[in-house]
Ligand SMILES: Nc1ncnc2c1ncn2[C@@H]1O[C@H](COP(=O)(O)OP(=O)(O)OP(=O)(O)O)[C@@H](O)[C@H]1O
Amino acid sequence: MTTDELEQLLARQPMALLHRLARGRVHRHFRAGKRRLIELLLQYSSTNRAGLESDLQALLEVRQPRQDPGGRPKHAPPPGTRKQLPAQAPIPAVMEPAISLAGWLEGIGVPAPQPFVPDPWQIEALSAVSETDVVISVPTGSGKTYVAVEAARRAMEDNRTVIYTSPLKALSNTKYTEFSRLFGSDKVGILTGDRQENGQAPLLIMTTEILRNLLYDAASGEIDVRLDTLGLVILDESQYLADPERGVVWEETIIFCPSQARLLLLSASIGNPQDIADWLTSIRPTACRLVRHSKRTVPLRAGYLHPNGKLTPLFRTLGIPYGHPNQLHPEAKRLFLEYEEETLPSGRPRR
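Form predicted alone: give me this chain's structure on its own.
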């Protein structure tokens, strides 16, 4: 259907159905009015139109019971009958043909080389971090590292120290290698529990626990010279704020971070980025800016690879119809049953 037809169909639906459709797609959808909610759903449909339409169709099937020739709902009791009839599963409507494997694979591959042009959200983030703290919440593969690299470059050009933290030693080692190649080995150092190299470099890579300990020392009066010139702190994988065991490390790092340094929080999976930005605004000297981007640069496609080497789309549509497993591709269903029959112990009933 066209965008206008989809918009008209959404406008005819009750708010309860629209909220169900918005789950997993629209942040804080329960706060939006009907017109705004429809606008947000249409924006989402630009990246996964097939998934949205298939989910809408499934919700409409559940909501609208079939009717008999007399105009009465198929499962409704006759007039005057008080007996409750058992509920029956809705009968699915005829679906469009499932996507073929060739259609599912179409367009997958290495894209043709082209000049790099920063996305608008990247430009916005770089502009904001020069003035205040920034929380970046964008999908995986969207280009968070570009913002971190350019922000670090600008800070070092201004003779400010930059600290880049990650939750894992392995990731810190990877970033040390990457940044040494970009900026030169003389300008990059690393501090982890196992490795300490070039500790007076203008760009230091470390785990978040190491930075927290440095800030502890500063709070107790043992000022480290690196903190005197600190201009930018980049906290990668900042969704660890919600970790039951290690989240306190990120909280204390943010709380004890020197006021002259800008904070740049990066994540692809923060569920409540606005709440995090509001919290930073309440404890830091400047208002924190949230930069949010929801469109995936590389759209996701779901497939199933059987142990026998057979590959098939996982869903009937090219996109992923969130929340409706009844949209499984028929070939995937067949392969699931085949695998179940091959692996279940003999004599055990299938589910």
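The form predicted in complex with this ligand is what I want next, because the block you gave corresponds to the form predicted alone; please supply it.
No partner chains or extra molecules come along with it, only the chain itself.
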């Protein structure tokens, strides 16, 4: 449809329909007169024409009067008694039908148990960390913990101390419970601002800030933890290096980390992992290896949960259509608008 055809089609529609179309697209649309509203909709259409046309088509379909079995619209005057309107230009069908909620939820649940087989990148990372520092950059849910646990197990078998850090006390607590279950509670300690337990254990969980402070103290001769036997330092969530406020803590921890210990940086979302690995190589005694891949083991599905409890897929498709914002699910759109209507303080359009 050309812009002229779209303009003519809009001009033939009642204000109520134009306002519905303008919701979420035109700021304060209810204040505009018809000509101005059409102008604003046309302006908007230059950025997302397909989405506008698809919604217009949906609104027109809703407005179509029901057909009687004879094919003539109910309440319509017999043929010939009213001047026929020019045929409306067809609107191209631009999208596939949207996925249903049941289809979107399908397959989510606990998978059937099966034997554990490490992925190739996990094997590669474990073999690398026995020789050198390693940066792992793989998507969320890939299994970084397995590498951390196995590397820690091997270091402890070699009578080396292991330190595992996370950016959050809550995550440190979780890992303390998880690792205590795996290795036995006598083998694991925790040091955070709130908790100090079993500080002489061979595997110590702490926040990165605490480790940085320990390394500061060690540099000034006050050694709290047996840093001389330190064999492995695991920095989980190491994308915090890029944090404007806390990044310096990760930076200093890496700089002050004893040279005999291996560093293992785990991250799901470093944009430039090679730069980090190159930096480690430049300041540490051994070359740092980068292990990375970007294929998601667990695909993402996006949903929208309205405050009233209604759940709907966020997009028309099961996967996330990156770069196609006009692929929003019609039900999600409707719920957004409903929410907007409920929360707009004043001046909202009357139905």
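Numbering follows the first chain given and starts at 1. Source: prediction; values computed, not measured. In this text, rigid core is short for the largest set of C-alphas that superpose within 1.5 Å between two forms.
Residue 289 shows a C-alpha shift below 2 Å between the two forms [criterion: core-superposed Cα displacement of 2 Å]. A C-alpha shift of 45.0 Å is found for residue 14 between the two forms, based on superposition of the rigid core.
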